[in-house]
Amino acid sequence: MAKSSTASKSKSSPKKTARQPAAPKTPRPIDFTKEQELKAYRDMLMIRRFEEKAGQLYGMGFIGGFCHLYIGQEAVVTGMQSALIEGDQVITAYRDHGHMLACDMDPKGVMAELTGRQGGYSRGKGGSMHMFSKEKNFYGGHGIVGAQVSLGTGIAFNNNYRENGNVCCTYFGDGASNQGQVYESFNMAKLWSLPVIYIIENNRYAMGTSVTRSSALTDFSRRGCSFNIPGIEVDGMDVRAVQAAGELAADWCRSGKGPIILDMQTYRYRGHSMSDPAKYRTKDEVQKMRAENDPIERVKQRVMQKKWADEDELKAIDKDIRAVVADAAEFAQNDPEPDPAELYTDILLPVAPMTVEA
């Protein structure tokens, strides 16, 4: 009687699942070469020019619509693109100029589509937040906060099925976290052990609201627990701590253990877009980031200490990357703007009914 009692027993025990691989630590920031320091800072120059001459066109009227600016969080695209391979995609939001950017795409083709002219990669029908880039695996800029999470989730599992042994970037920010997509796609992510880094760009608010008002869980490394998704907080105002996060994620990813969540701390100087005020929040707070932690003035700050450059280099680096962002700024005001008749190429058009005769 009790053997039967405990072979019953046996059958009805639920089956245990297969462990969890343990959440891999915060990786200690890398010890950047004297080429490596000098490429990031010129970098995220790069970016921080072209997004200080944005915004001088905007309120000058070339650029219309919608525009947000990634200055301040330069360092979270550039240390993560640092650690990618060829043909690693990207997928973000609407702040996506610095991630065009840091692909490599022509500073050129991306002003030019700010200001709608034929010669920006949508052709001047995207504006700033839909732009878009095949050949360099760029895949947008979303206007609809959060759609791109579930995109990102679907690149990624092209490369699992091609089996070609690439990741997809997914970025978003500490507002789009809070959306139900995203979770949807977390589950479906783990469920396949899909090859996406899911990176958080917590700027700390939102469209205008703190973190801390907004979000019952603000620890954004834990917010994929309960689908077994690991995470880990990342200074995003170091390109040297994200880098090393990056190819930490990107290794979990390509050796088959699914998705990883980077929390990137970061913090955008200025307003979510060019109409915002920012008031929610004081000007001590943003001048003490500014002093304490840019991440280009770290960059310069160690490249000098080390006498890998004095002022006068940095400065003629500066020199040449403002002359770049003059001549995109340049060719972006006087490019042609699209023919009428490019309205209705490039889109989906409904399809009318098929009719059956009696």
Second form
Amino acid sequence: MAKSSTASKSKSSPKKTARQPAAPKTPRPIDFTKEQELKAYRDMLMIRRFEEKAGQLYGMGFIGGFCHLYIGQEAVVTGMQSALIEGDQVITAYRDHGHMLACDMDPKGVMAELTGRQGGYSRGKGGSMHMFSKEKNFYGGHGIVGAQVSLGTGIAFNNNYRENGNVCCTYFGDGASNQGQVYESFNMAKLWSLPVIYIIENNRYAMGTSVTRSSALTDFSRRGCSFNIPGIEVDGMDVRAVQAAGELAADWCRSGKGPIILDMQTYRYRGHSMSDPAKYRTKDEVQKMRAENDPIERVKQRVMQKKWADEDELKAIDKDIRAVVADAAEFAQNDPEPDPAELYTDILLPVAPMTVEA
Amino acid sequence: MATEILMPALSPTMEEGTLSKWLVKEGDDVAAGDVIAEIETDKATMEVEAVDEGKVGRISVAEGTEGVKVNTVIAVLVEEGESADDVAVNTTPADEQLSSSEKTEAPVQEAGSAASAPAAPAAAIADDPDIPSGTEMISTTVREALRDAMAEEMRSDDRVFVMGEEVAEYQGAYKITQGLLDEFGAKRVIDTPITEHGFAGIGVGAAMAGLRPIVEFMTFNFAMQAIDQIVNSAAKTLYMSGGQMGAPMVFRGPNGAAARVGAQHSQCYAAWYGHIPGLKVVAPYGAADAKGLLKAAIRDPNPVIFLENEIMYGQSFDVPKMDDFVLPIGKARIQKEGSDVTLVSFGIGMKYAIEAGAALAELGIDAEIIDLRTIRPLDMETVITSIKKTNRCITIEEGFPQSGIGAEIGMQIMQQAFDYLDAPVLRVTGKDVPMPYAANLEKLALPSVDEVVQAARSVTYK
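To complete the pair, please output the form predicted in complex with its partner chain; the form predicted alone was given just before.
Up next: the whole complex, starting with the chain shown before.
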């Protein structure tokens, strides 16, 4: 055996060194205008305040089950959403409240779903992890780690089939990146040139397991190498960098080049879920990230530096947002639970009557 | 306005905990998100964050206090110019207070009561359409009938496409998709890599976005790789989205034992999928049912599991020559009327039932034979009506006995027609063993006509 392999080695001349697919480079962060900065500030702050309130309602027992907060990662969805056009779709796993708000879903409907009330997006039947809005092209909200990657690839298949020019933003975490179906999907997405942006929200911890303990290859931008899918690393704590990468990725997909991976370097401040005391990392690590890299604080600093708004104006924005979130929380606490008859609705759709022609 | 900080719950089951440490003192300024205290339960320690900015006006529960009930006010934040003295602090849990502004209740532990779940509504299912007299009957194999069903539906609805391993250029591993690539092209007849989990998920995603996929599994044994996408994504999305989106699609392919292919390629999944709300499960026997039901499955706005059988593919049956022959999903068919005992089966199990029916006739036992055709929704009405006439029932299936289709039917008969029974319901099933390879053992593992005959004789006491 050894002999023959030596022989074949000398015979086969093509170089077999693994190389990075011809990837676009990480683009420079966009120079935001005043309007862009203030919009990003508002959108990210909305997510943060919403999540803080959700955490509070969970602590009070209004929200049950699992509740995964997005605090710290706000720049990712906010920047990506700014790069999309009408009709583009979004799908993610269960840390999904931020994605829904970024998709312009009504905070009242989202919060009421968290509390399991009839005014929730799924009429109380989905909960924090399973929420959808057909109107806003938000395809969930999925509780099975990695399943949304195949589903998002299928949504992109639909875009390709209908030639509608849309892309599907498929979000997943560093944890899901080790699921088999992710790579099955990568393969078919590239094979069929599907317009899908794979956004890996690398927040460094899959529940309590750090990427270095879970992943043989921790550079997630290279996870598409075997399928010739390019990937770029992005500062996921800088909304301008995210939007620049999002625009590049959307152009890539829309021009028919197939899928692309964005490795978003981000961080969640809270535990994996509400019941996670987060003992797998130090307080200093969290504190350092908050102090030096907070996505909202970074916008705030730039805005103040350029004198596009002063402290009072930013406080006014915060006040507006608090009012919206307080309204949502009020609604979510007072809205009735679903009617008992809802137990048996939405299981199967009725079938259209048959017509028979001879 | 002052903000009360409440003792939080770390999980829905937590009722009280220890306030182990304060990280701030009265008079300190805090910002939203600052860690102000640590609480502890027997399972975990967790930080309490300030939900708002302000000055710590009062700490109402001292550090080290044990047994602090969830929702007790532990501190009060005040805004500039306010004093904690302006705020009346009530240290009982907030949800026990009945002030007019706080009359909402957290419905935490009520789910368990389930005092009165409403009854499941019954869905009306249409009868088979009449076939006009004089309609020509064409002898057709099950294979051709399935192909024709797909081709007809693909002609009438361009959202319908078929994907799976070897469905296009190879013309189908079992030639069910023969000719479809030529007629519809590679855009709509799609060869996938060998990657069931992945392509099933892609199919579900495409369906959620509005297409009508037909996902072919080379056999349903391989669909176990994809069962998460079928059950957790396809079946449940309509419910979880409050009716906003679902997965209108068909998963089809051969199910059950073929011949001499051993344990991993010989299993009936009717009971597996029959267990899941949100799915429809169809298992036809003859070619006409295969065609009419597959057309219905493709049109159905819900996910349909369509269980075929490799052994049946080459067998011929009469199929009415009609432009659009569609049958209702959810309706059993009486294959043969009889008065002494009811034989209930589906799919290839009908072979045993029909042959046993003939053998029983020679013994003077008049069996009524019911072909379920659909496993979910299960047409128990037809079965119960028959039991009320024959007072006896034998179920026949190739699947394993425990928690099988026969187990379900027997249970439902007991609930709905116990007083009509003159004998216990018996079931003839595959044996409770993995499928062996050796020819003699394989034969023993499968049901047999003789077992059906013996069961029928035993319940008719003949």
